[in-house]
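Shown next as structure tokens: one chain only, the form predicted alone.
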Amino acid sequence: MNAPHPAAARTTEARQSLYRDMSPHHLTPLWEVLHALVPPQPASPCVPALWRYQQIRPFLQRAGEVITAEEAVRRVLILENPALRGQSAVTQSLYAGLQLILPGEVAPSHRHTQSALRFIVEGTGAYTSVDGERTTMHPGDFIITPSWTWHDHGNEVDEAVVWLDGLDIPMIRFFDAGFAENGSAKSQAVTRAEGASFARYGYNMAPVRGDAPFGATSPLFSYPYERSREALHQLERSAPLDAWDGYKLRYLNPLTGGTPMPTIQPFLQRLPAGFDGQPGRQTDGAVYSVVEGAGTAYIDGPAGPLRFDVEARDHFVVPSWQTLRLQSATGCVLFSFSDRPVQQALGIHKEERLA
């Protein structure tokens, strides 16, 4: 092996000396890490992952046997990204978990700066209350808990109810802006009739005065699956098919036409029978919940291609800038959510549709 050139060796030693001398002053050289800080393309540490509901459900049942909803405050099994274990994160900006509430239980009232969505996976008839209004949960319903609003959950029916929780916990943690407060009562007082917010905002109408009760978050906090599903099936009967997404819609804030949550954008899409989609990728990593039917997700990331065969109630995550292609022989409906509103607000969102 050739010895290093004397001038190169002197340069290397001078640099190492500089690094040692400035380190106690909490200084580091940008040029040594610039390639990692500003990579040529997104390089998420997250990996694709699949949670099969039939494998997870027994653990939810066991959790119901060993801890009550009141003891746990929220009895949730976190969907942790395998590459982010211990961080309570499904992507670097989002949290996801499956929550169980048993007959007769109440998950006590509290509030926090984190915004939350609920997507009902199994069971009918439990409720969630948001700032004095209850809504009954049905499979496929999308429900919002706006930031810093009092909310509790209860189950007055004779079956267990499970829903997907999606929150911006890692994002709020990044900003060091997390606050929480427990309510003084187990359940908050109900001050408005069920359906009051839907009557005000769910029919393409709004009150003449008193708009935006939840600030940047939608004033409509319950989006029934019955109506959302009908929209997709109407599109399937009359609209052209998108080669990448099938028939995909985003949930709206009825006051603004924008995202219903300032940090999270939820979507619902229908893959018709025989759908064989094109591949695409985007910078917003997304969490998916299979609502009905079955399909296949092909994900191609740095670790190589993966195939997830999924059915109703399964969940999977697609990290940022990893290629996704969807397929369904029999047809299916997918709910998903991502941090797209934040990326769009910052002007950094990118999407690439591949042939």
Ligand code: GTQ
Second form
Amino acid sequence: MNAPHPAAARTTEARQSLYRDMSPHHLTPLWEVLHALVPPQPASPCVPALWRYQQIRPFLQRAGEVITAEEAVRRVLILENPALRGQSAVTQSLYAGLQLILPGEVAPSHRHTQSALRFIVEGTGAYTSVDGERTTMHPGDFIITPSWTWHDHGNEVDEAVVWLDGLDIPMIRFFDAGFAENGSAKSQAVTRAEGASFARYGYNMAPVRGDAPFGATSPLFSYPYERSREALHQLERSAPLDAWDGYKLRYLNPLTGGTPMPTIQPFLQRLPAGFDGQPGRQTDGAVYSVVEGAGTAYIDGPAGPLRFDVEARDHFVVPSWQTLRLQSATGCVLFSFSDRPVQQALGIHKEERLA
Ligand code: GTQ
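Given the form predicted alone above, produce the structure of the same protein in the form predicted together with the named molecule.
Next comes the full complex, and the chain you just saw is listed first.
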């Protein structure tokens, strides 16, 4: 190699000395980092990851042996993105965890700015209370805890109940906008009959008077699997198959037609038996929960192609702008959620359907 030209060496030296001298003044030259600051396309630090239920269920069991729900406040195993260990994040903007509540237990009342969704993975009959109304959990139900509402969870049946928690914790942390407080009572008083919110908003009807009870968040606490599964079932008989998504529906806020939660959009999709999907990518990384059946997710990103063979109760994450292709020989149902509403509000959401 040739020695650097003396003029070039002088320039390099002058630049280095500028950087050194101004660094104590908290100044950094943009031109050294510009390419990484505004990359030509998303370059997520996240990696795809799979949590096989069969592998991780024993750890939930052990968590149930070493701590009570009450002592833990929330007995949850966080699904951490392997590339973001220690950050309690499954993507840069989203949190996911599996929460266990055993017979007789109560997870005490609190409220926080962070919005939560629950997607029931195992067991029937535990409840969550939101602002005085209980909702009973069944596998596949999608349940909402709106921002700043009091909530506690309990189990008065004889089986363990496990659900997926999806929260906007990293997003709220990013904005430094989080508040939280504990309730005075362990579980809040029941002030409304179960099903009161469903009666008002669950039938394509709504009260004639009164404001949305939870602002931008859906007034429906629970979207029972029985009904969303029926919708997919009917679609499979009557609608054209989408070559990328199979039959995919978004959950909605019945008062707005938009997303049920301001920061998170959940989806439910059916891949019919023999489905061999096309590849696509989108800027919203997504967390998936396999509800029924089995299938394969092919994910292609900077780390190279990956293949996840998944079955019911498995969870996986697809980072932003990595290519996803879905297959199912025998048919399956997938629940998923992403930060799409936030990206859409900012006008930056992008989707690319490849073939
Ligand atoms: O159930 O309120 O997984 O506050 C993380 C934080 C669940 C909850 C989580 C929470 C909750």
